[in-house]
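So this first bit is one chain, no partners, the form predicted alone, shown in structure tokens.
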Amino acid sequence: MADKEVLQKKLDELQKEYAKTKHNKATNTHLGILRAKISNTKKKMTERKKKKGKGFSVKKTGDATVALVGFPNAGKSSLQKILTNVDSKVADYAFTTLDAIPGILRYNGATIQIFDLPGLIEGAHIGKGGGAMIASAIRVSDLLLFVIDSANPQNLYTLLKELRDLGIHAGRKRPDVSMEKLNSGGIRIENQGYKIPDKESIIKIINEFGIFNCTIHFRNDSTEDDIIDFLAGTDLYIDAIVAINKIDVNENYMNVKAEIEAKTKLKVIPISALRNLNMDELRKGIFAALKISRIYLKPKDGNPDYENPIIMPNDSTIVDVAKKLHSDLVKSLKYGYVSGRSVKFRNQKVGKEHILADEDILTMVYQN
């Protein structure tokens, strides 16, 4: 039997055992170990697929990249057309989009690339509907925009689960866990009062990944799943927002919005791609979720260039701006003058490691 078949059989058996095990206090540790085994098996399968598998050819351009994710016929192509003017094929049936179709949204001086991806379906994590190929395009994105039919909000929870099974955690922060492998001494746990699983569970999970001597450090509250995700090592954590579509035919869409936000903590924006409703709010939401800032450059004796801002990740320094303009500029950069929210007064002199805020006006001073 081929390695792929052996791993798939093992995965099926583990998942079957997990599904039939009752969830209660007495079985928590056992379930955690099963999740670790399932994750480790998936990791091995993913590593083999990477050697053989193909993904979409996705070339990133612009200041940031957004992937539209949703079930077939959720309205992704119609939405992309409104946001970017790309005329991708739109029809009222499933699987219209068969490739990763790029478009450009220009907003607040930023050039934002938006990919319309084929619809994800249940079972994507085991290869149905080209799930692995779609995941490859998602992995190069800076933000996921879930497009959900307001009449079928349960589809979002299915998508989140499918992505998690593909090693992609939407709207979650990476657990702050680190590890140092040792030659002896067993498993040592360093924790400064954070809420974590019991020692026995942690050791059993770590052992499932073939590690028997290490120090593991926790810097925030962590669950068994967080430890498993950390040890699996291939997982992606990516910001996400939700557009619930077709609100023009669902008068209960605000209840859907409230339910999703309560269950997932994701930002939800109601829209109608067909009727072009609430698109400005969606553009604003995309820009905010990308966590990018506009920096207006000002010559020493000139006016700020408001037409062509430099787009930077939030909390960038003056050095970071110089690097983006040209790597050689960093060597001669001395300091800067800044006006805006990051300083106390206008045209304030600051060091080159000063952290900038959105819409700051910056003058950089260089050595002669």
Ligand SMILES: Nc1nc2c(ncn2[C@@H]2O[C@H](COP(=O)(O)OP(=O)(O)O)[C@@H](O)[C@H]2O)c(=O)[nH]1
The other form holds:
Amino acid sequence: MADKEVLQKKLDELQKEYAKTKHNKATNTHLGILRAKISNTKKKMTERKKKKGKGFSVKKTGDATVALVGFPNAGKSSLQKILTNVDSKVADYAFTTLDAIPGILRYNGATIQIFDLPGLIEGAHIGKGGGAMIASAIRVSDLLLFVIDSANPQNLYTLLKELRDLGIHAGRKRPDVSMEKLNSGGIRIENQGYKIPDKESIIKIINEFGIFNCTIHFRNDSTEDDIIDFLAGTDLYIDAIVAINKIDVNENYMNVKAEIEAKTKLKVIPISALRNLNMDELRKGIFAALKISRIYLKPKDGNPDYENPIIMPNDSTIVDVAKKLHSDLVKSLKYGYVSGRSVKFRNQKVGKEHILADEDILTMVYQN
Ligand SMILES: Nc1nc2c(ncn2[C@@H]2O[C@H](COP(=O)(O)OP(=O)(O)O)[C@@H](O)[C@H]2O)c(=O)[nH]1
Ligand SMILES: [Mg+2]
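Return the structure block for the form predicted in complex with this ligand; the form predicted alone was the one displayed.
Entire complex below, previous chain first.
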């Protein structure tokens, strides 16, 4: 049998077993493991497709990249048009190759690339072929912006689940788990007071993956699903926020926002792309979710350049800024003067490992 058929057969069997297993407390772990195996098999199938060379390219440019994800008709193209310089209605016609055409949003001095995934995410069908393409598009993104019709919040849960089945965890942090395989000694668990499942469950899960001797380390609270994801190698974790659209025709949108936030812990911003409502709030939300900072450079005896901030990941040091400007600068960097939220005084002298905050003003001092 060809590789592909073997995988398909395995997938069918797993899905059949998943479908016939009753959902209750006793079967929870088993179902989780089945989910992981299904996702792993799907991943293998899409990887094969990718190797066969279906083209899909999104280049990373600018300071950050955001992908719009949503059902057809949710308002993605309308939103992209408002936020950026691109008219993707026009662009849509060019999507014969399924390449995503990015638009650029300039905000707070940052250049943020925003693209739509047209033709890729067709709601309930994303698993059916677009998997590799979605994964490669999401891989270059720093943030997913779910665009959801506020009248259909359940679409969000469908998307989250479908992405999860592809091994993509939107809005979740990578579980901090690591493992060393051993030749003997059984399963050893190292955990310093974090909330983790009971020992029997952990061992059962690890055994299911064919591992019988190892040390597993936990460095934060972890659920059974986290352990399964770690073992299955479903390795894409990405930040996400939600725009609930069409609030101009939905009086109930504040309840929808509250419901989604309670269920998913994702930040929800109500908007209307058609009526241009709450767009400032959305831009602000995107910027905050990207976790980037504006650093204004100031020559020793001059004024800060407020027009062209250096955009850095939050918690960057002065060395990081020097690296971004020019790697040659790093060697001669001595220290800095900083004004802003990361220091107590104006023009405070700080070491080059000082951690900067958004909107800090920085003067760098180099060795002559
Ligand atoms: N009432 C209302 N309609 C909207 C809004 N945003 C988009 N639409 C409409 O919804 C339809 C689908 O929009 P489009 O941007 O093409 O959605 P896409 O398929 O996700 O790209 C179009 O007819 C839009 O005019 C909104 O905020 N309110
Ligand atoms: Mg569209």
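Positions refer to the first chain, counted from 1. Only the largest set of C-alpha atoms that superpose within 1.5 Å between the two forms is called the rigid core. Note that the structure is predicted; figures quoted are calculated from it, not measured.
At a 2 Å cut-off on C-alpha positions, does I318 qualify as shifted between these two forms after fitting the rigid core? The answer is no; the displacement is under 2 Å.
When you overlay the rigid core, is the Cα of L182 off by 2 Å or more between these two forms? L182: C-alpha displaced by 2 Å or more between these two forms.
Relative to the superposed rigid core, does the CA atom of A36 travel 2 Å or more between these two forms? It does, since the A36 C-alpha is displaced 2 Å or more between these two forms after the core fit.
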